[in-house]
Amino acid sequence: MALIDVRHVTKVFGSRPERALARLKAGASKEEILAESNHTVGLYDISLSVEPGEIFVVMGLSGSGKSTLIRHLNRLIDPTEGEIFIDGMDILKLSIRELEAFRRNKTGMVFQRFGLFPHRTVLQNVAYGLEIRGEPRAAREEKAAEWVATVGLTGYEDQYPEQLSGGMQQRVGLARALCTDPEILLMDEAFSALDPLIRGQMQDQLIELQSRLRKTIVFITHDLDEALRLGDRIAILKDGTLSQIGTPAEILLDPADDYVRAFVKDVNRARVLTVETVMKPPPLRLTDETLEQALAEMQRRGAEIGYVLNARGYRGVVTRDAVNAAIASHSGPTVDEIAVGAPSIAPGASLAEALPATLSSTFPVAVIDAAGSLEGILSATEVGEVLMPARQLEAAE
């Protein structure tokens, strides 16, 4: 079951929303109720969810309608129309004690600006939630301690916010977040206001945390190649409506309309897809069968290659040609003695790390898994057609 639940939700900003929102509904356009009333259409009939343990990225331009998003989930705002479901709860009719002890335990929140506290020390920064819980002086400490450790801030604790640098700065933010051990993290263009090596450093620094720590994080984002990297799925705003909710390759691969190919038409494909988004099924597995054995199942399979695995893990690679030939010699007793060592490749290896092995064997690169298990093939062809852009592909046909 999805953790967050966004259904059917319109924001209109003003005096009037619901005249405002009547009109849209008839089918004004955003420009025509901003001429007429004055009013502001931030969304209009979003509908997404979100499941636990995810990196779902809402990404889009200025006034696409992202930050006002991120902002219902913990109600900061709430919407003209619409209802959202947190955990099976309906947060739109909390009350306001009830609604305080859901900031306070199920979310927690990073900004752009930072948010921190500039009289605090960094330690006392991050233990502010816990503060707020009103959790004794020493158990609070001693676990913001362990949180600024985690973002490696050790030795800096007792410093203040403008001592740091604004990656130190945002660290001490992230830390205070997660110092709650809150189940949802919305981080809202939190890496933006930083120049791009630390925001690169931020990045790795999330991805290496989520590994660990599996929390449900709402990121916002105006950067592509951000969504890309950091997104198990993204979701694109344009105008306060939603244009395509996908995997990073399917929104690569298949974009819902123009808006969203213009968006990805010039993203470096090689880095960001992954292996496992375009291989296709081994044509054939073999483990210890005997010559005969083998034969006969690629006979049968109509396969003029297979991929040998046994329990010492991937052997390589042998041919109809090269069994028959070894029948007729009776040169082994299994497939295992005369496959032939081929290269391999991750599952989750970018495809630019797998083209130099595509390229220089003769047959498809298996690949697999970390448990060694054969999870498909790939061909320098297959990597090719996906990296070829779109436009080239359209003047090829």
Given for the second form:
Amino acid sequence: MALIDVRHVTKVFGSRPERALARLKAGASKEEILAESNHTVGLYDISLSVEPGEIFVVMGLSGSGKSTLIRHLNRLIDPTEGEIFIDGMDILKLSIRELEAFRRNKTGMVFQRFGLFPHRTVLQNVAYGLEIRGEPRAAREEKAAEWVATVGLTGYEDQYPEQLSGGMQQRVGLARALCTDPEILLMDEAFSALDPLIRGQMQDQLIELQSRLRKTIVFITHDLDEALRLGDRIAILKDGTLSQIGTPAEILLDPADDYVRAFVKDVNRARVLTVETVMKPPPLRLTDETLEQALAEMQRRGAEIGYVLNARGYRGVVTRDAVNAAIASHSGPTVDEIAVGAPSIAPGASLAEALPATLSSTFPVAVIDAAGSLEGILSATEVGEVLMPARQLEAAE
Amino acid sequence: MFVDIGKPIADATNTFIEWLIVNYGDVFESIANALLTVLVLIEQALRWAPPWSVLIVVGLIAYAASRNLLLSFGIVALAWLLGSLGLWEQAMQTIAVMLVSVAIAIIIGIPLGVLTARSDIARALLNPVLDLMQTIPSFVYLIPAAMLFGLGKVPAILATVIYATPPLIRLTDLGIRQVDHSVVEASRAFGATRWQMLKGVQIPLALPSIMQGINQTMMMALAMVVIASMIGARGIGETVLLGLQRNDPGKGLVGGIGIVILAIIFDRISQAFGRRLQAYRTVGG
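For comparison with the form predicted on its own, please write out the form predicted in complex with its partner chain.
First the chain shown before, then all remaining chains and molecules of the complex.
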């Protein structure tokens, strides 16, 4: 079951949102409603669900409602209409006290402008969530010190936020959010205020932390590269409505509308897409067959080449011609001995990493996973098709 | 052309005050007595203590607030000057009235400032009242106050509190409203209750502004000492008043210098404390 389930959430900002909502349902546009009644439609009919342990990225330009959306998940903002379930619990029904307990125990949040307490030291900032929970000082400072160390700020415990650089401040923000060990981590443009180099480092750190912690992370960004890099799934938000939800590959290869298409146009696909998203199933897998068995199998399947994989690992490629020739010259009993050694690539590799191998090989390159099994094959033609956006292909024709 | 509403207002007020005195006279008297007990205690302690010990305490407070030796010595020298002007006794009486007034102003002012920072309605309602408190001539409420509490120190404290509390309320309000929104939001996101938010984030970050409010309150309280002396509160104000009444400009000047010295002492100590609070309380440097 989804951990976070948002159903038909609409948010209208203004003094009389109900009336604007009725107008919106009658088909009025956001602009009309703003002009008529000075009400702003922040979100309109948003439904999405987030699975436990995934990084769910909400991506949109400024004004698209993404910061409004993330604030609904811990009710810093209440929706005008709709339902929000977290772990099966309708959080809109919580009383103030229950809501405070929910925020203390279930969620942690990281902010774009860090939101650190300037009058508290790094350690006191990180320990804040535990202090709010009422944990004794010694216990909370011990836990906080561990998190300060985890984000690499050992030695800065007694500094004040303004004494730290932006990147270090956001590490404090991250440690503060993680210190209460929340199930859900809400990250509102957490890395947007940092310069590109530091941003890359923070993304690496988040990926590394996530591989150990398996939190459910909702990550807001306006940066598509960041979304593609971090997201297990990405939701694209435009003017308060969802344009598309999908994996990075789905978003890139199958954009739902022109807006998403325009967005993904300039993405460096070779760096974002992985081999497994574009590979083809292997035509023929051979192990320790005799040459005759192999030939029969190739003829039956209509395959010109076979990939030889046996107890000793990936052995290489055999062509039908080579098998024929080997049978004619009575050279050996099994295909293993005539297999031509060929490069292999990992399914998680980016296309950019896979490209040299596919270009240098006469045959499609085998995709071998960490366990040593043949997952698929990748040829330079497929890579080329994927890397060349459809529109440019049309133009070229 | 005019409708006479002045007389009905005056009559109604008089009737109301009389009704208060008749029905609640003992209540006001017990309030007055309670205040007086505290005040007399402080005043007696200050007057009983040998001046050199008071000077040492003033120096220690100045150093604790400023961590600045030069400033502390300067303040001790100023306090010594009070004695040398022959105003030691009066100064101690004035300080006692001031301390009690400022304490009451803080007890009333900070919660009201928090309230107005929280609620725009409370602010809209309270603002004209604060304007009124600062502009209405103090004799207007000194007359009924003297009728209710009797002459002397208690109505003087009341007048001082009425005149000196508004800036503290306003600066508390301002200080809390100016706390960075993102910091308050972070506190909410971590599940802080309103009280935890107020105590742990808003008040600490508003402290420089609140301290400025307390400083203003002290200065305005000192501005009231002459008026307070007119309804029988003894102290340095009395010296000025006597100079005025006896056509003795010299005595008036000496009293005036004494008030200025007290003002400088209170101002420098509270300012220095406020400046030290500024460290690490502003977002983004």
